[in-house]
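Consider the single chain below, provided in structure tokens and representing the form predicted alone.
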Amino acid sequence: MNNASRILTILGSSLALSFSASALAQSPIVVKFSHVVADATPKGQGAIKFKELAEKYLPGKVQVQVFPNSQLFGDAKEMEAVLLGDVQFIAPSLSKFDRYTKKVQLFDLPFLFDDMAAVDRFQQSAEGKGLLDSMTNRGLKGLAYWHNGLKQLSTNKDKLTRPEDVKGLKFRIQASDVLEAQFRQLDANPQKLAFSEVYQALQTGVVDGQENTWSNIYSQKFHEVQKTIANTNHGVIDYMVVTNAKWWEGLQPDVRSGLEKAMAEATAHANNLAAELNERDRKRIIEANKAKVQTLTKEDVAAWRKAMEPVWKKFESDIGPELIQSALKSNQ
């Protein structure tokens, strides 16, 4: 090969390397968004504004790809998922959270906000943010609360007013300590289950009730393998959306910062669908007459919290008495 042909061939392969390498700059970064619920959720659908928003605002810089249903990961998976990077978005109960911050327990205690407003003001106080950057050291950065909406309570029986009434019955929980506690301290018996093996352990019998609000009741059907759910409102289950910290810091700022943007404006789309859902979903409940729906009075409402105390003295020293303050203070 003389000289003339060397220098076409190292042009040649410098031109092909270079067209490489701005071809995949200019691939797209593929953000996975893995959840456990039904598309038609306060969640799901704020996992659907999340993609359309993020790939308006970075065109062509970020594909997003939303699984919901556990079709990736289910509840036990989907932490150590975000943490080893095989998804860049999860978005877990608040529960889930307690082995990396006992203070995120707070959401778990029983009768602790009096409605959804409450906890929003909670959140977005400077207390509630900073529990989103709670678990930095462990890998994980919280970017939004979503809502889903006030617990209810649900079981095989035909009553369901009073503590009493769920003595020795087993529940479904999440896996938490202080929802473990609850349901001890009712003399019932709490069973860990992931959240896609509900209807099959309500229908079967593994377990005689749970505990969740309107729209997941609805979604996944449980008020059919069910004969009543107590209008409870006894506390919340909201999700923290979370990334991989080191993975989020390593993104350039402008994408960082677009989807910051969608994160927020789906932040907002969430929360507010989340209560329309929730009553939309608690009449069809009605309407189904599958499941009797009874309304607790004052003093039902009183008996249990009187029966919780123990429970929120018992987690006090970890979440923080100034947290718990703080809380409450949301309820004014």
Ligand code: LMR
The other form holds:
Amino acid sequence: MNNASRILTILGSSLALSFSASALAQSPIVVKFSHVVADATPKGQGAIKFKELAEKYLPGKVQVQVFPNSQLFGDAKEMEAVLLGDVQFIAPSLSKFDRYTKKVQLFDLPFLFDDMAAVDRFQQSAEGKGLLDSMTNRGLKGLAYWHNGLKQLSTNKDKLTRPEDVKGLKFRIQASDVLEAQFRQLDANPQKLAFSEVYQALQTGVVDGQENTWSNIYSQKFHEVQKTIANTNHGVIDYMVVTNAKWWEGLQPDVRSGLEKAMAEATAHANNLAAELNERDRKRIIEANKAKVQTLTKEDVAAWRKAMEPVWKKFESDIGPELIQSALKSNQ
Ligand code: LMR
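How about the form predicted together with the named molecule, since we already have the form predicted alone?
Expanding to the full complex; the earlier chain stays at the top.
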């Protein structure tokens, strides 16, 4: 090679290098948001809003891809996927964190909160916000709470008004030891199953019943494979949006604050919508007339509360009595 062609080669490769460096600088960060529910639910809507806002505040810098319905990862895999960096955001139900912290189990205590306003007050309190950071030592950073709503109980039986009606029945539960204890307390048989498997388990009779919000029941068509849904409101299904703590800390400050802003607004959007979507889907379930919606009296609800109450004592020391007290204060 003569000198001239050597110079040309060097120039060429440094041009190629600088070109690929600038292409890298310009290519947006791809942020994957994986979840297990339908788009037409509070969480589904929150994720869509987050994408819209993040891409608006960080044009060309961030691209958000939303994967609903366990398309990318189901329950068991999504936490690992965040830790491995395969996805950046997930929003599991608060019942699914007990492998990472015992404290978040608080939310599964039956009849802990009087209503969703109380859940919201607790989540916005110092103690509630503190739980967002309770898993950073395990690599998970909590960014926000998203609401779904209160849980209803359903079975493939005609009668569902009192605790004795579920004796001996098999129930699908989320991966939570508190929920397992709750059904054992009712002399029922709980079975931990991923959300994506529930419909088929109900349809084939692998389980007799389940507990969930109106929006999850409707969007998954559980009402088509159940006979009765009782409005027990015995617990809550809400979410924590979590990300990989290391990835989050490693972001450029402007990107992180843009994502934070998008998250705060998407949170407000999802939380404002949650009650409305659940009420809409409660009505749709009644109109569909497949499962009977059983209204409970005050006395019925009191009987469920009494039957489930012993669960509290079992988990009090794991969760921490002070945390339980502060959650109870939000009922006032
Ligand atoms: C369930 O597994 O029943 C729900 O927590 C699913 C969800 O994310 O709402």
